[in-house]
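Just the one chain here, the form predicted alone, laid out as structure tokens.
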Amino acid sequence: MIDIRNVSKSYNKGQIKAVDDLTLTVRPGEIFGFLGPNGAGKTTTIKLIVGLLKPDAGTIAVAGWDTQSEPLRAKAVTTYVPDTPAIYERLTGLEYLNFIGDVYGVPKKARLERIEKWLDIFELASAVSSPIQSYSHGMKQKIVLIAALLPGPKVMVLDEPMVGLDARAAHHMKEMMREHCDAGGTLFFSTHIMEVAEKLCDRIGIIHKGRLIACGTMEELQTRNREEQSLESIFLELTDK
């Protein structure tokens, strides 16, 4: 569902290589966790996948659509939650959700059902008529997550989606991630919370200094390193080398 081939991206006229010859495939029905230290290239990779950045080299395809030659088709099947909520804050929550529904062409009946369902789950119904600028950080994160769920996308790309969420909302978020992939969707997300990645992900990739240094199931990562190790221990060992 996400196919990254020999992708590189540099900044500062090539002096800083944020992503270095990255090749990675994320399958349909898979929750893929993307880990790395600060500055390892996680957010750059995510922005390349969703089309906010152009690669210097290599190709990326989402659901079979090349992100460079068919950008609108790729974006039409993808939703994205950034690490910091980026929203039109003068809109009310409901206006924002309807705007996203219009952009993705979500039919009215499905839109109303999905909005009602997720507002209830994330306990945001009482605030949805208020301007987003009055929301707390956690509430903004919730409205962005609901907007990402609204189109019923094939591919969800989430950058640190748990940041700012309370325990109940984080629990619902993890349930949603599993349900989305059990229904055949694909979910690619970055996180610093090792316990979440270890318990939730079907496969995990670790990026360090722009290069993918490990990729596989938890069992495969343990076999390559030492069995019975936690993901945190594996991560610390690999990124310290």
Given for the second form:
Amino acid sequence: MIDIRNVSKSYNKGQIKAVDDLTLTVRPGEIFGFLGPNGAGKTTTIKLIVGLLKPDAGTIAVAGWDTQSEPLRAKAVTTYVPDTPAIYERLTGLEYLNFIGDVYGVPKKARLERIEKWLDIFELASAVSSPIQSYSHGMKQKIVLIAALLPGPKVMVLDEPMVGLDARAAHHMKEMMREHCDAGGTLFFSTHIMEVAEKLCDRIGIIHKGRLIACGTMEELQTRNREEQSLESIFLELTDK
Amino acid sequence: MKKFLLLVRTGLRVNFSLSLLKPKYLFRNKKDLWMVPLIGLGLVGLIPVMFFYVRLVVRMYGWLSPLGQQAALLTFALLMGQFLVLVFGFYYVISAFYFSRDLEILVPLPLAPSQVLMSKFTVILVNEYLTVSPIVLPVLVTYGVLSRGGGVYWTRALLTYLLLPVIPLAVVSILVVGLMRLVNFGRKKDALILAGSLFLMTLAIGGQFMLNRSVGAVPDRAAAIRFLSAPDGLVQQIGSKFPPSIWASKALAWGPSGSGPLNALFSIGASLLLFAGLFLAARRFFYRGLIGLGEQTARRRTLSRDRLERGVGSGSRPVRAIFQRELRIMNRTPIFLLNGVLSVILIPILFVVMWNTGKRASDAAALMALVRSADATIAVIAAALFMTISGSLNGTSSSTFSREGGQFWMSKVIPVSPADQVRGKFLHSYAIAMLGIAASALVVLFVFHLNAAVVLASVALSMAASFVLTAVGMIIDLARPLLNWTNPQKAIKQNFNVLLAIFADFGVLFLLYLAVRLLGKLGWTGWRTPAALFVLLAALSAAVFKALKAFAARRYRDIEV
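Coords for the form predicted together with the partner chain, given the form predicted alone:
In what comes next, the whole complex appears, and the chain from above leads the way.
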């Protein structure tokens, strides 16, 4: 569903190589966790997938659509949640959701059903008619999540989605992620929380200095290293170079 | 003191992006090099403006010096400069003191409130020198040269220039600090900015009204003799509403003896006193006024199923969605609203005030009588120019991408083609231009009494011209959008793209002027010239809009966030 082939991206005229010849495939129905130390290239990879950055080399395809040559088709099946919820603060929550519904072409019935459902789950029903600038950080994160769920996308790309969420919302978020993938969707997300990645992900990739240094299921990662090791120990061992 | 200077240095670096002005950053992005000739063109365009300004000052000096009233020139320039500081200072002060995001970093640091506030005051002061320089410096220098001012004059001129913004800025600052302490506007900052701006606009229009009245009033013979026989008659008349401008001009014009030194002392004394007042206000009130700031409250009310159903839209309508987003964000952000929507109706209103008051009214009436009696070509083109300037010479189209700021990532990820996004944005900017055209058309029709056919033709012409100017403004902003602002003022009021677009707009209007002259030489008269201009503008509109869409397709791909 997400096919990344030999992608590289550098900054400062090639002085800083953020992503270095990355090749990675995420299958349909899979929750893929993307781990790495600060500055390893996680956010850059995510921004490359959703089209916020242009790769220097390589190709990325989402649901078979090349993100450079067929960007609109790729975007139509993808939604994205950034690490900081910088959204239109002057709109109300409902206006923002309607904007997303309008640009993704979500029919009224589906729009209403999904908005009602997710507002209820994330306990945002009482705030949806207020301007977003009156929301707390966590509430903004929730409205961005609801907006990402609204189009019923095939692929969701999330950058540190748990940051700012309270325990209940984080729990619902994890349930939503599983539900999305059980229904055939694909989810690619970055996180620093090892426990979440260990329990939730079907497969995990670890990136370090722009290169993918490990990728596989939890069992595969454990086999490749020493048996019975926690993800945290594997992560620390692999990135301590 | 060391901490204060450090804060000022950091503030100046942030304010002017000094760290990015190093050649290695400036010329790293070769795509920005297209701006160099444009800036050059702008500077070349400024030379004749300055030339005419200085010539005007020289001529007025020639008129006033036989009457012994030449010091009025200084008073006028200083008053204008201080008035500008007062108007712009309000925006700068309120956003820098209370709503800039660096406060979240500064307040928890071991710094005194006075150090934080005075450093911000100093940074604004530097900004204000840049604002007043084009108006004040030519007058100070020309006056000095013409009056053969010696060392004393030049020393005092320098001192006057340095002190000029201090008094009005300190007055605004003390008022704002006091107001923020007394009334907790923290959660209603939008209301404060809007109310303050409307107040200042009313003040500006009222000032214009008063000035016209006082200049236009014809004094009786005895009063005129009394007025002219006093060496400071005109100085007193102009500066009577704001005495600091009288002190400063007397300090400059009345030489080393007499009332010169005394007025210089008044000027310095008032500045020091207000500075001290601000220092005390900062110590006592600044942080107290900051409490609760940045918090936004809203009444939480769960929507009923019915209301939710009514509020939820349907289907795919990307262009309309983009248009609505632009409209809502602009109308709900006071700085954007004031510089976009309100500015397009301000020009027609100012014309109405000028038309109805004082001496200039007779000038304007004479001009309009000339326009009415001239052939249709001149009447239509003059009215269309007025409507185009009212509708399009503002920052709406030339900040349309910059205004998105940190939220531009959404425009990059949504499945809407750049062409459709540009259509939605264009519709919004054009709608605001239409508002300006409509307002000025009403003025032309009901105040200047031009006939309906002329007004209709000029509306059509100005609509076509505004189409071109809106698209040009959008192309300029798309070429180098300012997306990393933290204060909305930077996106529209302090955005260099807005200035570049105004230069470009004048360029387009100049080309149209050449076209009209060419048609005149070819012997075209009557309605044929406006009709030909309309066809030319319609063709130009189609070409520029096509170029805008093609440019957008490339830029949306290239801009990385």
